[in-house]
Amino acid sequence: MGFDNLVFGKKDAHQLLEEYGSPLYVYDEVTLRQRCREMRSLLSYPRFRVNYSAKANTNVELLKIIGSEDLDVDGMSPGEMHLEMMAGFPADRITFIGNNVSLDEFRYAVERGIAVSVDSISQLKTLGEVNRGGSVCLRINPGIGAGHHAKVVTGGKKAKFGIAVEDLPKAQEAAAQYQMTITGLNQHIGSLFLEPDAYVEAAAFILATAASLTSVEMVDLGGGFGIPYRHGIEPRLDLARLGTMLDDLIKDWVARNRPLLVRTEPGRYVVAECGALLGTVTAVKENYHTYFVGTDIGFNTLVRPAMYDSYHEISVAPGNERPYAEYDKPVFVVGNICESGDILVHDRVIPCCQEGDALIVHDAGAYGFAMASTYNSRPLPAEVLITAEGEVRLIRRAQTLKDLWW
């Protein structure tokens, strides 16, 4: 551990904060493109596509890069689909994967020729009102869940997502009622897996389900690909092993059944490591033998630690020249929101901080800005991109106080 002034080893944190304001989201184009290419080359199976799950980060400039790397995209709302189309994705590279959405939201997708996936028989019937005679994908709950926190497990018998397997005949009846053809199946068992076994087990399950539905032309194996937030402790997901396991599974299925389009649905893996969140130390104190480092990074700016007990590595960029030193006891790094749960770092040894130091929160590209809010009426921060050529480009301006009202 030591002081670290450079963001992605390229730009000085203090200079970025001085020019664009604090806090600030920073993204690295080189890292983003590398992660896209890793996902795209996951399988050797020729009919393989990657659908980036855009809820992880919907910045239009990042979506443009992702599209240029030949990834497709998922949308969870008309807003996301609108941003994806702004970024240049045509309708046939977008899938609307909604959850408990309205008739108008289904109509928005259908009128634009965007494929739709539904996750309940009720939603299937709602879609039928505006998609009679069309095609539909079904989100299946395989009864298998995985994830780093209960709040991100999206499969299993207590998850709100997907159609239970035993209800598949009822779904077929509902689709037939509206003359809709079930052309795809998708699933998502949870977020942030670092071992492939549960994912491959779920993939085998959905392929077995597809075998009984001859109209199915596509299976989406879901997402949840994890990244090692704890640097040097957690291993990276072994993509080579995962890819081999999936290739063997898919090729065996195709040989016994029929050709299929196979998709994955990563979100976090694509964008998490390309993003960092910068902020400023605003106060340092010791209360009752506990150190607190106060910062302008509240859970309005990064909610993951407060919502999921998530871990992010944090670096300190000193505001003045001084010898490196660490606190002699664990420290809490806390934000500027008037809530007791506004804690960025729990009980961790970090470098000694002073007011005016900059903080670099690593791996903040996924579910960072996308989940930010204006709670306590604090404006949203700016976002900048470090381009492949090493330039810094503003890709979203910071909100002003006026923006809070109009």
Ligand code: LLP
Contents of the next structure:
Amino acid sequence: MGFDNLVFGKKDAHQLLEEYGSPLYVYDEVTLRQRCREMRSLLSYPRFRVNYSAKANTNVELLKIIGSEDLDVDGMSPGEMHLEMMAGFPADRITFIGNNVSLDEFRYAVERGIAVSVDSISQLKTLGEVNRGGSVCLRINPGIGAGHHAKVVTGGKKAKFGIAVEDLPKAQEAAAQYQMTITGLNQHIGSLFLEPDAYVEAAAFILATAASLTSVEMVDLGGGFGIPYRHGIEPRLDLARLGTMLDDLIKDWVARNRPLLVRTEPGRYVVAECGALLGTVTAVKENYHTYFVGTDIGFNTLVRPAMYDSYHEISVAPGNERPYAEYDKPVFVVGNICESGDILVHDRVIPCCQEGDALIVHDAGAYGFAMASTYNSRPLPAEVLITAEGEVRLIRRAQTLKDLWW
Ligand code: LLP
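Can you swap the form predicted alone for the form predicted in complex with the named molecule?
Now the full complex is given, and it begins with the chain already shown.
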């Protein structure tokens, strides 16, 4: 770290903030395309598709790029499906993977020809009301989970997601009641793994489950592919090793069973690293021997550190000419929200900051803007894309005060 030479295409952080306002989300097209390609080539198994899990970031311009890289998408709500269709995804490249959704939400998907996955027998019956005679995927809960924080572990006996495997016979009965065919199984055990083992174990489990359900033509192994938020400390996920382990499993399964379409559902891996969040140092102080760097990046703009104690690397672009120096002890970087939990960086040694410096929060492309809110009545920030040619393009305008009411 240090006063990195942080250039965003042809501009620097200060120029971008001046032009588009602070804070500001910035995305890099080249990195986004690269991550898409890495995911697309995870398996050598030919009948393999990637569903980008759009909850991580639904900016329509990013979705268009992701679509152009031959990824399909998941939608979690009519809102996500709507944005995906705006980005040009046809219905047959979208899967609605809902959780506790309403009859109307199922109808929205069915009327448009979007495949639906349900995650309880109760939801299966609700879907049956609008999809009699159609097909359905079941989200199973394999009874194992994984993730970077208890709040993102989505498999396991205490998680709210999925159908317990022992209930599958009941799910089959319910599907039969509505003449629905169970054509797919999916699962997602949790978010952010950097070692392949738990994912491969869960993949083996869902494949074993699919073996006896002969109508199943598609198995979706889930998302959760992690990225190294701690630069230079955490290793990158070894995709080559993971891919080989999965390929072996799948090829063996297909040889012993029947043809199968295999999907994965990455969210974070696709978009996290292409995004940075820029902001401005608005105040600095030392209170009772603790340094606080105050910024306009509150948890309304990036909630991950406050919600999950998540770590993001942070760089400082000084607003004036001065020699480089670091704080002599760890500091807190805090936002402009009226809550003491509004902490962006906990107890970390960073470069000394002054009012007017720009801050760059790295790897903010996933679950950044997507989870932003207008808490404390702060309008949502703008988003810009640095194109492959290095140009800056506004891809969502900042909200104004007028947008805060009706
Ligand atoms: N599929 C399903 C059914 C999911 O629920 C999720 C994420 C994904 C795929 C994509 O997971 P990913 O590849 O991004 O790990 N807000 C949290 C993460 C919550 C993930 C929720 N489900 C965070 O900021 O870390």
